[in-house]
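Form predicted on its own, single chain, as structure tokens, below.
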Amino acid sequence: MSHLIGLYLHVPFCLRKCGYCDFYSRKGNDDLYDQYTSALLAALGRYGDAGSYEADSCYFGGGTPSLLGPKRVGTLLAAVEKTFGLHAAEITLEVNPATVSLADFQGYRAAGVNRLSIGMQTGVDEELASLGRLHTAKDTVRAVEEARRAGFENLSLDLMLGIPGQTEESLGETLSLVRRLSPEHVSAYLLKIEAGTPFSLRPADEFPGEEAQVALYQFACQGLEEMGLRQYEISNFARPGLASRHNLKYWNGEEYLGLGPAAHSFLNGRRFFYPRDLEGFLSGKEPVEDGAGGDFEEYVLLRLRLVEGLTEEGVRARFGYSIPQRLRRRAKPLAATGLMEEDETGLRLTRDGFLVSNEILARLLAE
């Protein structure tokens, strides 16, 4: 019996790397998206007789992997309907605003993609120049307009908060266009710094401070659960029923298949990867071994990250026990700070534990 899994697709191409990006990413051309295309191909070969496994969600990931266009795009989501039989799936494409047309739309639609991320990241002009970013607020209006001309009536927006020069006023602007554009699906990430970025070698006082960047988080968050967009995970919101049905099994503790260099795997209890590696992934290199995984505290880990928390409920289905008492002890000091709510359905955290995620996790799970 085939028991459901998401797929991940890694397209590891950028017209140009933005200054604050860690992603693995590379320049590319159209004979190297064909030689990628193939390498994909073999790589879903690879599993084609494993048989006990179906796919639900397929997820393009980048990079940005609207540059592969819809031809190719097509010809994996044939190979993978055939590996895997796309059981009624979510089938994601990143898409960047300036990389994009209606008639590309319309192709992707047609090869099977029914739900775009667009990444958007503000809707204010100098805020994405101050990014690196390609587009303009007028290339994202002009992208969502024309999804929804090609049928799409799944559209998630990437929103960045913490960028250089960002205001709770120029947050508003970006607010006020999203609420315009009207999407299923919101993900706004604060702003990380990784160390070797571009951004990294940038004065610290370009950038918001913490108090500032909470209130920024605060005021997204409430501006897009004003809009309807309820709140399901430290940094994504979505309409009724419209949650990333392929993130949720990250978040779930759920199997996934990533393919492509960067890409990470969950496969009958082991994790594994393929090595940042675009040389390597193409001449057929293997995964790496990456040791076991699935276990309670991992379990907790993902699952404190969402809103619904860590719930009684679903330990017991998974594990076969109640949620430790230790955890619950740990547990009631924070929620008497309004960090955490405590209670006989589970544990979870509010918007503000959120914040402090790391710093709160790390005390729950201590030795």
The other form holds:
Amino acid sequence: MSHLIGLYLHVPFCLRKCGYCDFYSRKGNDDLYDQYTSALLAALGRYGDAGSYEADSCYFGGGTPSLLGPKRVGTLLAAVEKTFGLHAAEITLEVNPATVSLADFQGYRAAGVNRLSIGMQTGVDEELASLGRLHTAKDTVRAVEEARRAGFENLSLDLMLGIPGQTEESLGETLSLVRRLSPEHVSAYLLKIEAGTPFSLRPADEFPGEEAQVALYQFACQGLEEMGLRQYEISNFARPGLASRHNLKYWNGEEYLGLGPAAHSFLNGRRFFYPRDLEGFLSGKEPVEDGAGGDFEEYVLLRLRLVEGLTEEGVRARFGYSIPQRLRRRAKPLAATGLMEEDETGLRLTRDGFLVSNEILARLLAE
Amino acid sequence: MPSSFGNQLQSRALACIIERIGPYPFDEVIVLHNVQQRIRNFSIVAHIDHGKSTLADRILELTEAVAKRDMEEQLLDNMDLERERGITIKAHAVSLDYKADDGQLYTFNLIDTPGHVDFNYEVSRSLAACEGAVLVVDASQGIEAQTLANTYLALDHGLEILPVINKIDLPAAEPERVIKEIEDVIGIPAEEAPQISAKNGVNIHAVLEMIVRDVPPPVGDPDKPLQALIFDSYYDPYKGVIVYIRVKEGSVRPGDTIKMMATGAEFTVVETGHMRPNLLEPDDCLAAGDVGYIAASIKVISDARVGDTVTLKDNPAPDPLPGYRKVNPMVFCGIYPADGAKYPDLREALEKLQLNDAALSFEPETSVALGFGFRCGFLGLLHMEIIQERLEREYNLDLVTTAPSVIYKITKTSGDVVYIDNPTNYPDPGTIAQAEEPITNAHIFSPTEFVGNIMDLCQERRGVFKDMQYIDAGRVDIHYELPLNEIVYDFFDALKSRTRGYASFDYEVMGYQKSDLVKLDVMLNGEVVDALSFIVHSDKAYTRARKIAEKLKEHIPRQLFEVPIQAAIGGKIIARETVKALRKDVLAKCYGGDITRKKKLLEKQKEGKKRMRQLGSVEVPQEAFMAVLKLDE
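Following the display of the form predicted on its own, present the structure of the form predicted in complex with its partner chain.
So here's everything in the complex, that chain up top.
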């Protein structure tokens, strides 16, 4: 029986690194892009004979995958299709609004990409500048329009919450623009200051405080819901039926294969990843073991990221037993304070609960 | 020459001596006299850090009891803790042979005493085993509170005091000033005191000759009924309790049936002998004047209490030696394992420590907040700290302790008198006719510049000023009456920080005094946390309550809901703080399917939860319980 998996292709190149980003990315050039494409093809080739995997999603993430250009993406997708089928698959490409032309969009569409994730971040230019982004709100508008013209019917916009200087008012402007652009999907991430990034060196008072972040998150969730984008995960919103199939694989504990430096995989109960080492990947180094995956605890922590939460049905189907009483017992006081819901169908976090989900999980799963 | 011992063959004592030194061609009295004449029983009295243990080491070296290569710094302080802290916790005794300048071989019995007020009784028993005390004073520091306290103890026991000025190698040494101080404050001549450097081994020979010359030899009649003073004991897993004794009258040898006069316990002596460095050296007999040990298959240390008198069952002494008393714990606290599963380990560790420490008491106690633990009683604060530290280090236990408490004397309206050492058991205020608390006589020795700070501190601690005396132009002895419950509450730390460590402190409990006491309860999220309750004077209740609430706020992490912290007397809230609810703790994004990162984060948070106590719905880290023990910061 063949596994239905998701495929993730990491593209570790950026024109320039944003101050908040700790994804693995480097400056590249055409030669390097070619080399890298070959390395991805080689890695794909290693699964070529397996025959047992079929992918129903393929996600080009980065970095800035659109730097590869339609031709290389096309080559890769052809190889992916040969290896994994890609029947009726969701094929997503992350796009930086400043770097893509109409011709590019058309090229990607022709190559088989059917979903774009556009790195809008915010509709306010001062905020974009403060994030160190190269594009403006206008670029986003143009990118969306051109993508539509190129035939893309499934667009996702990436938003960022907690940007220095961001207020409910400015977020309101961003949301108005989102409404105008009418995407099928939005990801809205609270900015997290990662150690070692330039942002971590900026004084804390430049960023909205905890209460302000909470307010921005609540405001964004509400605004997006109002325009018909239903929250389905902590940071993700979609029109009905258009939730990201690829991302859902992560939250449902399904299998995926990630290729490229810093890409993670979960296959056959094992987790493994390629180290953050471009040269290593180019020279064909194998991924590193990352231990077993797929146990109950992992399933709980992933599923509770979803609005749907941990369902009796899901747990029974996967593990053959019902939600343990201990978990329910621990959930009850949290339900009483409005951070969770607990009923016969299962457990789930509320929006307030999402905001403190790390702490809730630690409480629920503590030994 | 008339013999007081009668027939030579019937003299147990003489037989014992002859076995030891070989047949003597002299009259038996002269033999005995000669043996006693060449014994010197002495101890060393000093303040912490003044060089007592270092001097003891040098004496051991010079008497060649220990080869230089076997010398470990501060040989007598066996415990790591003793070496590290530079304090002597237990009494140690050692017999040494010294060939003096007069050509004679002398037996030195050096009894090293703990220098701390908590062990005052043990010190007094050790001193009672001696004829002389070497008083070591630091040439740069001068006399300190403990020096004086222990010197007075020695004088009380009629000991010859032999002053020694140590640390003359230090640039700040002022031997002349210190000599004058000794003469002025203690009132003994010190002009002739050897000026030494124990560290560098300077002038130690003079100390040894002084001991030969000035410490009186012991007296006592070996044929009288046995009277031997127990000045220390410890548990040996093979031999049972090893009892350190000073034979005052009579003699004792293996096979004798001995009787402990205070406890009435009887045992058959298996072994007698002398304490040599690093080993017990069996001998056939111990006679009047001797310091040595008895092993008699004694199972529990409480059967060989310090201060008790050993006599013979068949020929008992009419009276015990004076001065015995059962030492009672003065300070109590709850000790709980951080990990509840370690409760049996904690019990076992306490039992083992108790084998060597009759003053340590413990009984099981249950706390809603902390689970199963023990209510432990100690001689004082240092004793408490030492036991806690030994439990953690030698037995590898992670502990949570509650605030130390003293014993309150409560007279109820019914006329009943109860003694309360645990705030949890404090009676309903409506049933209390009168509350009393222990009061101490406290002496603080300090450079004059800190007098203001010290008086402020003592005033804050409800002290009653008694008097102040100048030791010399730069130093004073400040005398206060202080409630013991103020001392057990981080007084040492506060004193240290307010005098930059220059002040020394000593106290003794003088009795009970009527006091306006209240029980202060701490509530988290509306629920009383029993482990945080304590008894306090009503004048101090508000300040203490406020500080505790602040400390808890500092140490309790934000939780999923707001946590009110309240301090209350009876039902009345007198302080309040709030730990705001945690609002944001979320990993917004999962990086390229990197679930491991999320799992690691979860593991870390779960690990953090292990150090938390779940009190109702509130999670309280163990540090919070410890933090409220140190409020003067």
